[in-house]
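A single chain, nothing else alongside it, follows as structure tokens in the form predicted alone.
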Amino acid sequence: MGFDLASSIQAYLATGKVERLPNALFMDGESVAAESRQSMPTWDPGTGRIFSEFAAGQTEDVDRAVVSSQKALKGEWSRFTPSQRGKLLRNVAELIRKNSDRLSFTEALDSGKRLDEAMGDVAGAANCFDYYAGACDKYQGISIPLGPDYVAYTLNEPLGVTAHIIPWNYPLSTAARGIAPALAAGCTVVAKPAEQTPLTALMLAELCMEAGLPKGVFNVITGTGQAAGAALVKHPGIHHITFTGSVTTGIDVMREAASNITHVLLELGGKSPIVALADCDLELTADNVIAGIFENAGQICSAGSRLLVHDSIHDALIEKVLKKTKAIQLGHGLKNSGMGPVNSELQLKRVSGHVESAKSRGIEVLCGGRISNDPDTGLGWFYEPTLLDRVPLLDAAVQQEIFGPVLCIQTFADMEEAVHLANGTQFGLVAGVFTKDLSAAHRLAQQIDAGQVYVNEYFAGGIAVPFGGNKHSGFGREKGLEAVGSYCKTKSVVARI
């Protein structure tokens, strides 16, 4: 039975109900109940109401999943050639595209994001599997010249069983960017999606099985971070952990991984600056500022949450940004309004708390700054798009990740001050530079401490460009060919001939 997107949206908005959603763990190629038989609710952020339930996995379920992945690592999967793995990943990409409407509908409903954004995420996930399908037989070792009496070379071997702790802000696309290169390298996967957004990871596992992935290669454990996530991170049968989330939890992951000497890749928080030089195109810059902070209601690790603007153009640029911000309409994600809700009631309280604290310190609020709701229903966890002007560098609104639709505006007089402000937080994930002077742009790109710098287009690039942070934003790189290396161990072979 096919999935009709328009009728499904209409039916859900009328009834608050949706059918045929996954609600069990995924293990050994099939849906299975949690040992405890306990379940948890998942909420629609656009209404603040429960719309489905899912299995509450715990330690014993994690044990089963890891044992399954260990067995699969040594079984049929170990005999797949790189080209066979590539063909399988291409099959997954095509199945994601074939099921795009259902995946997008579920992602928007579970996370709260706008349907168009969810569709972009699903398309990106398909592109991710396509990209790593092509990388399977191209990520190769090297020959080392030691002279006529020796042959020396390196082999790239799969690390083993990999754990993927997936965040709630980009459930499917973040899962894909870690799972696809892990499978390309020949690893097996145990994924633990966020308890707020468990559904599309389960759907992805089903599609991977349909594509021909052997049983046990990709298992999914749903549940809380405390019960399922912590058990997975500390499990001695895990060889690598990819974690995306907060700095505080990332520190805990590192601490637990250390006891088993487990590989760790961390993508943590950000407080990323967009630097607008005096000669920038004001309209282009304003459009990118709006996209950089208000996409997904600002719930993006790499959001452009700080605008660093040259003194001479502050008024002109902020006038444009303010006009565009005030024009954003709030609404349920499935309605494709200008901006959707934040993901949870807890996150709404956190965002509001940050802004109320800034107000108490005398920070000027140019617009927004209030909790809101869906104007059609009066429901949901919404926060108004908010601009905070001329925020000092050491203010908490600049130093702390708000993770919501809140932009902090700062001014600078020269390039030296711009670099000082850009590097003035504990984070170093991304940065943006807007200028017509490409020489100045490349100088800034060298001087700003960030994992990636975008010039004249925020969020530029794609799956082929390595992504990751410096400082408290984490370490290791996802995306690009470097990501395959994150899931490989290098073996050197030297032979005297």
Ligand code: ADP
Second form
Amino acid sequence: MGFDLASSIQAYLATGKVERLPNALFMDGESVAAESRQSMPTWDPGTGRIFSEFAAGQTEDVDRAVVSSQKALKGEWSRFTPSQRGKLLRNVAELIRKNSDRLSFTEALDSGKRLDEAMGDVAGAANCFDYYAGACDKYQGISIPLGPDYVAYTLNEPLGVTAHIIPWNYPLSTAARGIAPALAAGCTVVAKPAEQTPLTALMLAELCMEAGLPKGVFNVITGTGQAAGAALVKHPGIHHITFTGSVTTGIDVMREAASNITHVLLELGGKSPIVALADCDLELTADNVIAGIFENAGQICSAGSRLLVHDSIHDALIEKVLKKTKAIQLGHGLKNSGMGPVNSELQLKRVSGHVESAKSRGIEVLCGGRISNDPDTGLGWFYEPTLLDRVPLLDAAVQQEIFGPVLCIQTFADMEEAVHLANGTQFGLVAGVFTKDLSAAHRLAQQIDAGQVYVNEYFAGGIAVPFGGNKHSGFGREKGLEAVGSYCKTKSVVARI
Ligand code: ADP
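The form predicted in complex with adenosine-5'-diphosphate is what I need now, so please give it after the form predicted alone.
Every component of the complex follows; first up is the chain already shown.
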């Protein structure tokens, strides 16, 4: 409240300082210090400088948060009717909208993303709470016909205390996408935002309290993956884990969950193909390719990081994509330039390492391929938008997720080869198909092994459409009504009458 966006941006860009950011854990309805009193810094990726500090939570803080959420699960929250839960989630949506400027400013600053993208994420988070507000009293069980001597039905019971391990690329929207359906199902939540982007999850928890959520229903532990995340996923009081992040960490999380038989939903990496058939609209396809790989500087699990293009249109389509790529201006996220920085120095090194190693294997770099900075200040962790051409299927640049603004272009001669290339990595998150031939599009949609296929609009859909991966991209589905099911356990009741 009382947050003025324009003057806050101006003041920050002039001084590097921001006031009134959350810096404690959020537990039992209030901000509390970590028991160790330790804190850690958070950086502005657009300058590479520290702008705030936050609490470094550890095992003892996780224990407190889980106990608080266990208590809350059995308390007042368990007596909320589904429609009361719905009303509360709708209040949260309204409060997110009311605080959109402050949330978007903080998200852009902490993650590096462009302010208008952050505003889109905040609007999406509000829509998500609205959507699951409506779902609370509509997600229902079934009755099972067993003949005149029995009555049989199912109950959707909340899974219990749910842990949400949140990544740094979409901090608020990923938090909302897991937490809103968990609350809709009647669960309680302990969230662990990424150490690179801890702030908006804390703000969301405050807004949920303001909306009327009973204390302890939504707790937030900030801190590192090792100290706070690992302690949370191995906690025996957790009934479910929603993890969004890298495949390597996902494997660790699943292994830890196994020891307590904890339910897991894994949203991992991707190397998603955009398939451009010979008859596609070149301009439309080029625009979607650009948005698919350069939005959020390519740090999207569902980025369209591979362009599979029919031989016959390779030169014409690449000419357009190249022109649009070269026009992208780098700059600080709060200045809303064409593309912001990558999120951390570590991530910048990872991206650069992938491209340098591709160069050493003789892969052609059509443009980009270098570390850069904000042209106004010479600061920040930027990477040039990069196109790698004619990358063989088995090359590491195609097989590994780069998670940065780097597009691998591959060509195909016929549909069979397009499907072979599309399915030729360990991932299976999403895919795009661009063509005027809708039969071909739907045939490809059947044959591509992915959780979601977009036709003629990359990232089409929204909160109502189920989302999740196959193969090493993970399992379980978020978004849509299916997500409420991800936070419920079915109980079957059969009565002899
Ligand atoms: P990155 O390597 O790009 O930071 P991660 O997949 O490791 O991506 O991080 C995603 C989220 O997982 C972050 O919130 C991070 O703190 C958390 N995390 C990292 N390691 C672990 C772990 N061993 N157990 C639980 N959470 C973890």
